[in-house]
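For reference, the chain that follows is the form predicted alone, supplied as C-alpha cells.
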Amino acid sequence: METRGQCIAVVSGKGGTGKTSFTAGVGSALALGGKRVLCLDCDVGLRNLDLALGLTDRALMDFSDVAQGRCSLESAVVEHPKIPGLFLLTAPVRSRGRPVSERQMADLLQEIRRRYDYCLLDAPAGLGGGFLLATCAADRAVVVTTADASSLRDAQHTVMELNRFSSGSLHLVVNRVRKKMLRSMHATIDDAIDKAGLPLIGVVPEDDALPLCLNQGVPLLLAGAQPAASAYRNIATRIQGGKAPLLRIK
C-alpha cells in the first residue's frame, strides 16, 4: 500500500500570531527528526516564509507555477542548505493572470502527499482567498492564537470556517506566551481552549531569539537551546502521534 503524507494547513484569524515562525519551527523539527517536510507560503503577495527558514529570495518559482503546469514541483522546490529533508515552495511575490483554483491546488496536494511525509501550509492571516486555498484540501488544521481576547475571539471565528474539517484533525495552538502571565497562564490557556473548542496541540512562549534568527537568517532551531525551539519539537512529536509535555516555561 502506498504511503501518504499528511497536509496540514496552519491559520489565524489575524496576524501577528507568529504563525509563519510556527510552521518554519515546527517544519525544522520535523525535518531534524528524519521526515520528509515540505513547508508551502500560500500567503500571495506578503510572503515571508523564506526568511523565517532562513532561504530568503532562493526560490525563482512559485506553488502557481506548479499548479498551473508552468514548472514542475521538483524543479521549484528549494532544500535547505542546514536541515536536510526541509524543502520550501514559496507563493507569488504578486497575483498574475488567473489565481489558482482549490481544483489546481488539490491536485498539487496530491502530488506532495507522494513525495513528502509532511506538508505545512502558512496560509495568510483572516479568512479571505488564501486561506480558503490553504485549507481546501489540506488533511488537518493547526490554528494559532495568542492568549490576548481579540485573538481567541478571531480563532473562535476561524474555527467556524473550519467546519468541514472532522473534529480529530483540528488542534490548537497558544503562541508567544509571556512569562508575566505565567501566574495565571494555566487559566488563559483552559480559556483559550473553552472558546476555541480545540483540542490544545501546543504551548509556544515569546522568545527574544526568534527576532535575532530572523535578522540573521538562521532557523531558530539551529540556535541553540531556545524556549520556543522546545515548544516546537513537542509539538512536532505530537503532530506524529507521540507524547510530549506542554511546555513548562521558566
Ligand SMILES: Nc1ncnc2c1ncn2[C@@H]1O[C@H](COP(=O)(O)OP(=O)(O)O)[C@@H](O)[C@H]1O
The other form holds:
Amino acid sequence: METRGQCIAVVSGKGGTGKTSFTAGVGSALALGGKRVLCLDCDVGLRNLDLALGLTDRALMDFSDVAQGRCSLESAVVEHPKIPGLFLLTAPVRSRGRPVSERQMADLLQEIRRRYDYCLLDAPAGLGGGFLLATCAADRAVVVTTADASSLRDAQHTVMELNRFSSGSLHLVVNRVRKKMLRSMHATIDDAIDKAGLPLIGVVPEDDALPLCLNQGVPLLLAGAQPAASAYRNIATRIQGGKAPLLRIK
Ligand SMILES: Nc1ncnc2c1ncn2[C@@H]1O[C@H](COP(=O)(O)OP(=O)(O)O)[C@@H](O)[C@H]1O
Ligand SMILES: [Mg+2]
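Alternative state: the form predicted in complex with the ligand, after the form predicted alone:
Complete assembly follows, chain above in first position.
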C-alpha cells in the first residue's frame, strides 16, 4: 500500500474535556465514510477509548507491545464488529518495563500511516509523558476544550506546547456547548478562538446521548440522529478537507 495516512493527536490541558468521546465519534464517522481508521489510546493507566467505542475487553495486546516489538500491529488491533474499517489499538493498563520512547512511537506511526487512512491518538490529560507520546510524531493536532474559562486557559497552555506543528495543522474543538449559550455563542466561540489562538474545526453540542451510549456500550454514531453525532460527522468531513456547516443546534 502506497497511500500515506494521517496521524492526528487529540489533546487538551484539562481532563474531561471530551478527547476520548471526540476520538471515538470522529473515528467512527471517518470509518462509516469508508476510510480505514485506527483509534490509538495513549492514556496509559486510564484507558477508556475501548468503552467509548463499545469495544471493551477485546484487546489483549497494546501499543507498547507493538512499539517495542513484542507483537505485530495486525495482531494487536481490534476491528469494530459493527463499524467495518474502524480499529482500536489500546493502551497498556499500567506501564511495565521501559516506557515507549518517542523514537519507537515515531516508527509505530510510520507503519500505521502505511496501513490506515487516519489514526486518531487519544491523549491523556495534561502535558506529561502521554501527551508527548501522542504529539511527538503526529501530523496534526486537535485541541479539545469546553467553553469555560479554566478549560480555555488550559487549552492556551497546551497550544504553547504544540509549537512543532505548523499553524495549518493545529485546530480547536469547542465541546459541550449548550443551547442556552447559543445567544452568546458567537462571542464565546470567538473568545475561545482568540484565547487559544487556533482556527476552529468544530463545535460539539452538549448531548445526553453521549453518557447514555457509553453506558449501553453502543457507538454514538450508530445511535440515530443525535446532535453530537452530526457534529462529529461534520468534523470528519472537514478533516478530509471538505466543507460542512459549523453548527446547528435545535
Ligand atoms: N458533548 C458532550 N455532551 C455530553 N457529555 C459529554 C460530551 N462530551 C463529553 N461528555 C462526557 O464527559 C465525560 C468526559 O468525556 P471524555 O471524552 O472521557 O473526556 P476526556 O477524554 O477529555 O477526559 C464523559 O462522561 C462523556 O460522556
Ligand atoms: Mg480520555
